[in-house]
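Below, in structure tokens: the form predicted on its own, a single chain.
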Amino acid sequence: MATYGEGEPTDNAVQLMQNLQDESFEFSKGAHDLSGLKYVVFGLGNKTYEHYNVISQYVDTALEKMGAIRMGIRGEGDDDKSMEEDYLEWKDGMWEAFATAMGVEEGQGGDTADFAVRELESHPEEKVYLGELSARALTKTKGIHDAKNPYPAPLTVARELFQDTKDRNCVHVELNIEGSGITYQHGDHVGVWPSNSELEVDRLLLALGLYDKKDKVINIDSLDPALAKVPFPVPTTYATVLRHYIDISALAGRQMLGTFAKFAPNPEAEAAIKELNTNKEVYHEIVANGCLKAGEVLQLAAGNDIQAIPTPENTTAWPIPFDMIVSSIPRLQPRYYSISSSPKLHPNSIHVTCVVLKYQSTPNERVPERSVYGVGSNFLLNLKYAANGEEAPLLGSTGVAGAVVPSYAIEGPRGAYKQENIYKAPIHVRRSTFRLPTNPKSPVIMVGPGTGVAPFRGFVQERVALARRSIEKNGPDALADWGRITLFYGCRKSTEDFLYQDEWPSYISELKGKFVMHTALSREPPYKPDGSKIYVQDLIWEQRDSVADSILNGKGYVYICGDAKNMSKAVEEVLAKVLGEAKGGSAEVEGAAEVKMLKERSRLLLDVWS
């Protein structure tokens, strides 16, 4: 059971959450009792949230009180380390009191194949998947954009916002929905739905012995649908797959590795991935330090130079059966963005703010160190540059893998993302409730250092709409009595990554005294007097009478939006100093107590990323 959000079932576990909780719900007993049922739970969480494994805990208690019996210890996975070593850990103490609480023993069944791949001789082409991520995309068929039909919104803008972009990009990307059906509020989140680079789509394909057969026509089957079923529109191609339906850019995971050694090309590859597999210390430090992907895993392992560009001359094939593939690698899932525009002053329009990842892997003594690529900022990175006919910079002799920017096949399936000059970007919608109070009198104190300020353009363009509307109809003096909205931001330096720099002043004259900014510029003087940076939570401790006078006595309203690491622990922090001081009391004791009410009554609110 995975927990998001602010403790957050997935939406595709909302149903058995409300079957637990609602006790008129008959189970198949014909009552609201599970005795006779055993169970066992693994939770995925996050340590960096507050609410970590919330749902995986609630689903087991709720199990028990209805007279299930657990199996084993309960399982907690933390994705801010690895999700997967909590599950190894947890995985043969739950089999062996499985075996004894059912009265059965492991088998060899261990290798049973998922999915069966054909090789289809004859297909009609347009029947064919090539990247599309819906039947009606495919047929081109009209019908609701959602999550499963996504839809290629066109670029109306494509640019670069920050001043100085040497080491780091960030990208203002404006994608327009006219005409499709979408709607969208402030707070929401987009779905971007990017590709993997051609440079692993290519080393993959190498590596397992396709790169011939790559647009060979596959049709792939279940061999038990009720246990897996085939993650991705078929029939299609070996590339199609590799490039736009698994995630081959993601870190090669230690199962995975044991599975494979099984079709290694010779004893010494067998022996070099089996220890990676086995010993989870040479694990972490060759593979999770290096921050190694399937395909080069298996050329490591090989003894193939994985700084080269791969070609089939430098590149070891290994024969691991596609299936196998299909089965340990997941699906490529969409980049969630908070969205950084009003619909009131762009209804068709989704603007998204994106910093792109990039950053150094830890250098070990099979892997030196070397660029690291983010999948949806850089595809977002390759769009922006071909929608205005920029090249890509090189970062190097283009001889040596990852020493270019990586490129995408963004023109998509059958050129669907490509209409003469205009470049589109699969996208979709998802809710939130990550959103303003309604009543305009109430005040607003918005935390967004970096990229966490996106939505909260957002939530200052949709005030400014409603002041504009406000002004019409009932004069000059209708902000009065409407409560401040304060907005804490941080960046390095005003002349570096000052984000929307020009739009604020604009914002704060429209809205009449009635939105105030304060920046924390933390490479930039002035400093702390004992020279350290000043971030967003000092602003807010320079700020705290106000701040308390806008949470206590204002009935106001708290947003936070950014790394869950490090920022939002730190302003939750100085929130519960500020409130507890203004209390006359603790920041451990009556300033929690206020947090804690805040967040219980919506008047706190999160929307932060690990």
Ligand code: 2AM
Second form
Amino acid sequence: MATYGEGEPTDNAVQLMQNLQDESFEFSKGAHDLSGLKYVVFGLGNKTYEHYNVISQYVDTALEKMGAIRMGIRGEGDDDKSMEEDYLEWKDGMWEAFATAMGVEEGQGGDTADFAVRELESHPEEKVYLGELSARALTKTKGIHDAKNPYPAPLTVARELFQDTKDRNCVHVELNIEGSGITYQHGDHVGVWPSNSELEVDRLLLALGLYDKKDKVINIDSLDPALAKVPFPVPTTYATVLRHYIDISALAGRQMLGTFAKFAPNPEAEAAIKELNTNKEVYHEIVANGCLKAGEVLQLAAGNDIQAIPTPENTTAWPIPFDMIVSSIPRLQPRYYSISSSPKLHPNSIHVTCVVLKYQSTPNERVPERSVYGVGSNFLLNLKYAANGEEAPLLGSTGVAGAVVPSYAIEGPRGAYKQENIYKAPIHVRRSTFRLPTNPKSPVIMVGPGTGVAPFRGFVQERVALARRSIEKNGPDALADWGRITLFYGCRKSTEDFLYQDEWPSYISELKGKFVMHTALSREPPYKPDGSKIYVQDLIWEQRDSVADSILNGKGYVYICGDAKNMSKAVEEVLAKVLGEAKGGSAEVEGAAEVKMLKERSRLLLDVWS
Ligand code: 2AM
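Swap state to the form predicted in complex with this ligand from the form predicted on its own:
The complete assembly is shown below, putting the previous chain first.
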């Protein structure tokens, strides 16, 4: 059971949570007795967030209350550190408890296939999935666009927001939703479905010995649909599965290496991959620190050079059955971005503001330091290059041009994603509760350094649209009794990464003094007297009188967006200090109580990520 955001269940667990909440109430009256039920529970969470693993804890407690019996202990995984290790550590004890509770022998397990893969000799071309994410997308029939049926949205605008584009990129893209039936609100999230880089697709095809038949049409059947469903649409091709449907760019998990070891091409490769699978420390040092993907681990274990461009000559083929790949490597997931526009100004387009993720791996004795590219943000960057007819720069240690160019943006399966130089990205909208108060009289404080400013551009646009309407209806003084909206923004330098620098002045003038912006420039003077950087929290402290007045007297709303690890915590701390002082008390007592109350009344809202 996963917990996300502010202690919320995942979309597919919302109904279960509601049922459990009702049922436990009913159970206290004796209506529901689950004493025949035995269960195990493992929670997925992230310790950076305040509500760590609350959903799994809730489900566990609710089931127990209804008389169900948990086998073994409840497991909790921390995605900030060691999700897979937490799971592996919990798993053995769980199976032991399971075997005892169910009166069965503990087996070996894990070797039986979930799926059967069949190569098809002839199949109508128009019925083969080549990246489409739903049956409707394949047959081009109309229907609602949601997470099960993403909409291939044309990219109408794509540009760079940073002024130093050498090593850091931040892209602004506008996705056209006209005629799609998709609607959105300011503060919502858009899920973008990326695809993997061609380099990684080729690498894994070669390491699996499938390169020569990469476009062969295959069907995949689930051997027991009650246990495992085929996670993507079929029939399809080997290359499509790796390109569009499974997460081959993620760090290779320690568990999957155990499965691969059984199909090693030679004893040396077997010993090498077994060591990575069984020795936690070696796995951590070589695979985790080296940021190795599944294809790279196979190459490394077989003694291939992972720095070279993979070819049939330099890559050893492992005879791993494809059904094992489908079972071991998870489905490629959409990446969510806070929408940076308002539908009132832009009813036909969704804007995304995204810093492109690139970082360096930690070098070790077998893998040198390399650049690692985030899948979702590089997908958007490469869509930008493609849409503007620009050549992608050389990427990565291999120096391959366009190493992460999404193939369907370039070739487009039967034109599904590319039509006459229009590039498309499959998207769907996820609703959020991160919204302005409906009454414009309420003051609003927004804190969003870096790309944390994205939703606030949408908030400000929302107010601009409302102001235009009010002024049109009630004359030039229509905004006189509006509350003030204040944005605390932060970036490194005014000449480098100041997002939407050219837009803010016009918003400020249209909102006639009802929109104020304070910008913390961390890497340009002035610095603090001790020479340290000025951040948004320092500006909040500087503006403490008006901040406290907005919150305490104006019954205002506070929004924080951006980094969950340090920034949002520091901002909450400074708010407690400001409010504590304003109430004539301390940050720890009066201030903390006020922050807690604001959260409970949904007047302090967070959209943060780690
Ligand atoms: P820095 O990178 O110069 O340290 C957007 O990333 C802005 O947020 C940058 O100016 C960055 O400054 C700043 N930033 C980094 N850590 C922060 C923190 N803990 N709190 C607030 N802002 C921070």
